[in-house]
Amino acid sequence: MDAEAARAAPAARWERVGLTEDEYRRLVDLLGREPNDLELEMVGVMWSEHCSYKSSKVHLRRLPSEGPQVLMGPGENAGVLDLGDGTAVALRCESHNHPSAVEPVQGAATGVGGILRDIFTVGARPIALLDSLRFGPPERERNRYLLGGVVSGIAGYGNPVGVPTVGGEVYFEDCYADNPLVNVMAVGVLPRDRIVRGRAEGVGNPVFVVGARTGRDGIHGASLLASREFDQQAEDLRPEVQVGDPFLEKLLIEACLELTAGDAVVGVNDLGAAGLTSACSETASRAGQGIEIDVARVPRREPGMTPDEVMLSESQERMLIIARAGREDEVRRVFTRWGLEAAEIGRVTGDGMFRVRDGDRVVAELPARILTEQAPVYRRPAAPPADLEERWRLPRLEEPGPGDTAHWTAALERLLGSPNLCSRRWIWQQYDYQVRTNTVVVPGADAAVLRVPGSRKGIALAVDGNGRLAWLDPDRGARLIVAEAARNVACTGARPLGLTNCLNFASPERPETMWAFSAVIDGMAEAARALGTPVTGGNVSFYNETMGRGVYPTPVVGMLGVIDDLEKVVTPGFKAEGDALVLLGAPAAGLAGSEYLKVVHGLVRGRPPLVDLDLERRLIDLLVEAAAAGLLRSAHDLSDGGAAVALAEACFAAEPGAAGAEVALPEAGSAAEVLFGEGPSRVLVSTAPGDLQRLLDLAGRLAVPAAVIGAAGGGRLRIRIGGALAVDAEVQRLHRPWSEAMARWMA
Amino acid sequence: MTAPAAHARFRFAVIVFPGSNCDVDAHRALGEVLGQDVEYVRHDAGDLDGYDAVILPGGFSYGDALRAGAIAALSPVMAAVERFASAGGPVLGICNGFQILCEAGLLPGALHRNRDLKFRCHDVFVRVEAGRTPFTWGIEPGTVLRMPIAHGEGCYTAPPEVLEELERRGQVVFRYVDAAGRRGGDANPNGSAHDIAGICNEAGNVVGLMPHPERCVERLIGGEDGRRVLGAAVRWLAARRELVTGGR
């Protein structure tokens, strides 16, 4: 061996598993020796960004995660919130971005499968799925291919598994062309005193792997696919994407919930990223115990698999179950009844070691904590982007006055048919959003509303994550996103209770990314605290970039609200002709980061506003109180597209005969700002004329501005600004571009 | 006929195949909402003794392996369903249950992939065409019901002579129409022959349909038209009991 080869040889050792030289040295120090190949593989995957959160950990600690309603916070498989009547709700959101970019159908499908396992792992029956998706512009065929594939993957897994997909959001921006985002949120329900933890408690207790057999699929998914930016070889990673089996998952859900309803089990963990390596080391480490397993006892799909392959496989639909000693037969009986395998592969030990045997031979032996708590933690360099102030500069726009009806009506039509504002029906019609018959408010509203089995209460769910705002100002953007999610939930009459998140960013090795990440955490923390919605956990996805081009910082928030009386649920559409229309909250909004600027002027510019969290909170209180008092016939958040688009959408969702609106908007800025300005704390509500005064009194008492702007009905949308008629069109005519756009591209 | 026995209680069996996922919905609709006695019966059960009616619920039995319903049709319980049906017992197959009944030969024809090759979940309107089945008993033919669909393979197909026979013998039970009860336009969501949404066997006691009556039995969730379909079976059973016992 020559000198050069000798220098290269050891380097290959850590690089092969995705570690740096420093990280390798750290491992040798912790271990007191060189790791063998399997140990190095295990550490490599567990110290990957995806599994260790090594770049995000120091920041995530700043998020508020406590409150009387939080039964289980971050660090477990899912967050759990208390509905207050003995029922609890589990929630979690996770990304499956890179797998979906490489293979959209299976990437998205296994994203659904993975997040569902997080929910039933804690003993909760999954009752809802939501998706937050990002793609490049639909004009490009590849982006349409990705959208079509992701939607059919979600449908192809969610529908058969029998969990309704009740809501979500999708945005199209150039920055997501090479890195689509696929975030899936799942929600489950359980009795509040039956939470199952992912802990390997009780020395001597048996450890089972149940469900699917272990195959050679997905090896290195976490370390190579999820923890690196893409390059031109991304396509070659397609074999790393696993294939999901929703039928198996359905059986696994039933079997696991049947088992955890009794007391034979002490801990459960799903096998996701890093498979057995992660599930065993995390359960042992959380319990402060050790664990010993024998890979020879793990059921396999094919003969000849090495211990490395068994330990790193990311085969889907598998779970780790730690049972009480002596109850082994009960575990086997339940799984056999559901036609599933349950193999006893090891025991909980008291020595803190993670010991892997292959029959009689010990093939890996290291402290479980090295893989988990002792993973490196980085405070990476952070610096704002050089062009930040440039992003904030809004050019002067040459535009006609509010009296140019033809101009503004055409602008509204154009916005309604644009990718980010048009109807999403083409997507959600492919999802079974009703199975289990709990869906009270179906997709297309501000938030989905579900009946909660076993409870008299209902829940409202929304996901929001406008990346454009976070790119323009990550701190303010994150505040706006949390506020919008809370407002969406409150528009149904639900009180926001808590949130989960999924933080999608570019490479953490770039200071610009870490600056944005840190600012997003600060903004999210501030808003979550002010609105009383603790962060119950979530997911961080870095390396969403291809050849140096990153996605917008995209923090997605999944908000859960609780509603006491489902009879009082409020929806966005107008209900009756003549109902009074009231604009609640902030009277004015600007064009920074707006759809109008993007669609009409091709600009992503301006500094987003700093949300007045105190006003936002009062507005939410108002919505909740007014809904409970039966004062709201409809409520719809003014968000993307501003007041004009919100009015149009409320017309599209109207009851027969109630479509149309004759309104005069307050003259607070230019015509474009009044019609299409986007800002927080603004909601369009309708109320029966007889209830109007009571609503205004309530708004006054809560110090929320309220402007009566007109009345519903008439079949036309007519918007005046200071006496000038800015928009005048048949609702039918506006409806066409909005309802047909997506189906047309996807045809 | 005497007034429907509002408090009549009957025993309904909801068959559970591996992969059934509307079993809980059927159970809830019949039990909690309609006040009937409902029990889950597993795919490996050998008999259906003591039940008054049998529901094959929706879902993806056996993960739609081979074809939707193909494996479930071979389950042990299907022999019992066949015996139950041939003895005149009312059997309703909803969505995947309809597919299973066709695969098992208890109903003619087959359900192919939807015309647009996509899963479709939304409300449809169906017109009741035959009032003689237990599940349309007492519903005036021509009545339009609004019910949700949720399927990828709901395009009803059969050879022309079979379709003709179905029409002639009055075995078409539900047909896709618009809100006003008219055929054509976009009313048919999946390309089904003759706009067929549901059919029955020659005797009329075995009914299969793609829409989900069990998903629309409460005002809060999906509307109440499905109640009429499931409620019809209760009335039919009550009428049959009256006939047998002479009203005693």
Contents of the next structure:
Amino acid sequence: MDAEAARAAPAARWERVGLTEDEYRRLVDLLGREPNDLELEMVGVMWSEHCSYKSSKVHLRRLPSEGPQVLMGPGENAGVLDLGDGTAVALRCESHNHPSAVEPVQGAATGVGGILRDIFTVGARPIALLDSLRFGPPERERNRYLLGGVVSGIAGYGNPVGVPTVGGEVYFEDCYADNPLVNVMAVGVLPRDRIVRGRAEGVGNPVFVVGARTGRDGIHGASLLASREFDQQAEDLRPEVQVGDPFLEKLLIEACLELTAGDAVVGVNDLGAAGLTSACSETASRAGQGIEIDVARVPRREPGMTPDEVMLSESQERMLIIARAGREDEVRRVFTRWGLEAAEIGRVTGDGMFRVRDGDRVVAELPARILTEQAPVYRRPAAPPADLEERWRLPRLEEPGPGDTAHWTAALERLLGSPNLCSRRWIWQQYDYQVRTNTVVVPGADAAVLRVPGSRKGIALAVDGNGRLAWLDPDRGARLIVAEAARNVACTGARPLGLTNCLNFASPERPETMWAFSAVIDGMAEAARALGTPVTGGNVSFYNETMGRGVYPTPVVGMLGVIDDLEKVVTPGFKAEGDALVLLGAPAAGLAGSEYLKVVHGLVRGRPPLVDLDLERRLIDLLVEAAAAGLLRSAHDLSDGGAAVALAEACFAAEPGAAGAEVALPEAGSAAEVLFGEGPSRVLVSTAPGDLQRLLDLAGRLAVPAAVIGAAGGGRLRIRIGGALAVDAEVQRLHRPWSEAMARWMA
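One more: the block was the form predicted together with its partner chain; return the form predicted alone.
Lone chain follows.
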């Protein structure tokens, strides 16, 4: 079909699969003919934003992804980092935003199932889940409905499948009311020499689909649900959301890990977005081979399914396995033993073609590379928002001096009971975070810590994101997010090793969206390089907007660190009365983008600070070395809510008798800035009085500022600024609004 004929084709032909007219013409040129309906459907889903990354790919290449610890980087189902001693760890973060807006329980549940499959696809046993969630203000009924449904979905899948949900974060902003964000991170461990890749290698090798039967759920989920903005009520799209079965997934995990422990398997791929179409084309393309399958041999759970439905179904708990020729019976035996189906549906070919048969009839035939490598790539127009400088302007705030104790104590209470700072216990108590008994530090700390099975080592995990900072300044905001994630991991005594990300944005067709996206990539890349934490892979989610209203640019970072001796793990709570309290790092902190500014003054304004990445790296070195030397009793990051909130939280998590603190904070600005400023590179630590000088000497050697600010204990939190008493309250009084707020909303 020539260009003139393509122009004459009915517009509905390309529009119904989510392509533009130019993309349709490109496809015709690549094929040298007009595609049939199934081929067009397959290209439509693979060239969707969700599958092809056509708007983000040119920018993602700027992220650092290599390092001596990186065993497998972007491009596979999950990244893999070397832990040493022959052990490796797989990590990946994914979004399930649009499905969760449509049907929060199943949207979140299938997000958990999908990210777990990414992990055991590479041969790793999943050992942990973390989630990063965004909703509209909890005062509104629909936002509470979405939060409750998402948490129920995460718990309803993660708990039965036997993988602990050990950490996460949740934030509330108006911009997420119509577009909640549900990002899930998963981590698994595997032998260093047993990494499985998603490649269809070896001409003649058999191709199996294993696990659940194929149904009609999720068809067009990648192309028409996840790759467009909402222009209708979310509830009307429920048929496009998949339904998960965690008990079947548990069986699938065990069967796949048993099979990949041997040498019968050449490659494995998850049947996630775009189902068989993506799994087959991706594995063939990665290997530079072809693949031929027969849809008539795919087990189905619904009668009368067409080849189009089989190829586009996003039914959950399914995997594609490329086995070695002659080992077919071994594959069947393993899956039969676990009560699962393993159907041989095709073979690897050497002609580079993706050929789909329906019995004796060829129903689709096109080069695999057209679906993957030859998808369009765009450098979309980018321009800063017209009101950027207005966002940076902070109005003059009329506030009392530090001696107005009643005012500042009340402000602290108000912040502690606010949606973004109150306790998340209502959420994480619904998760089974101790299943498999490897969880050493449970949810609620700066980072979770898990035991590496069979080892004295541990891994620390944190997810961090701050859309407010990225909206104010995407480059600086991204740097701050990476730095905070690394700092949170280091607060446990772990050395940050690498990260995965989930990048949530509005429509890429808006120049301001692409400007923010590009700036986030630059900021994240700079911070990752400076801190030695390469990006192992991740996910991009565009079109998070409804009726023209988009979310904040929301980059989420999942950071992983390693600690050599679990006996040296550090947690946030004070440990003993009389322990010295030390503020490590930069003393100054502004109010730009802070919770104080939003909660007390109703403002999201100011330009976030430019983090000193060299100081951040030295601070991380100090935390790791001090923890290894046994000099730290506790450590807690001073980000959300600033010094006053961090002190209160350390009191809430204190050992019996250690709650409370008498401190004098260095004067570094107004009372609000000293108490509630959220600048980077700052950590509150406690140490035994006998170890204080050693800690200060170590800080001096690493050129990290260190200020002794007081002592733990006493049952009250008393904070002085320049001799004036700014905050004075019993810890129990402060604890009440912090601990009760979320449960009260959700009641």
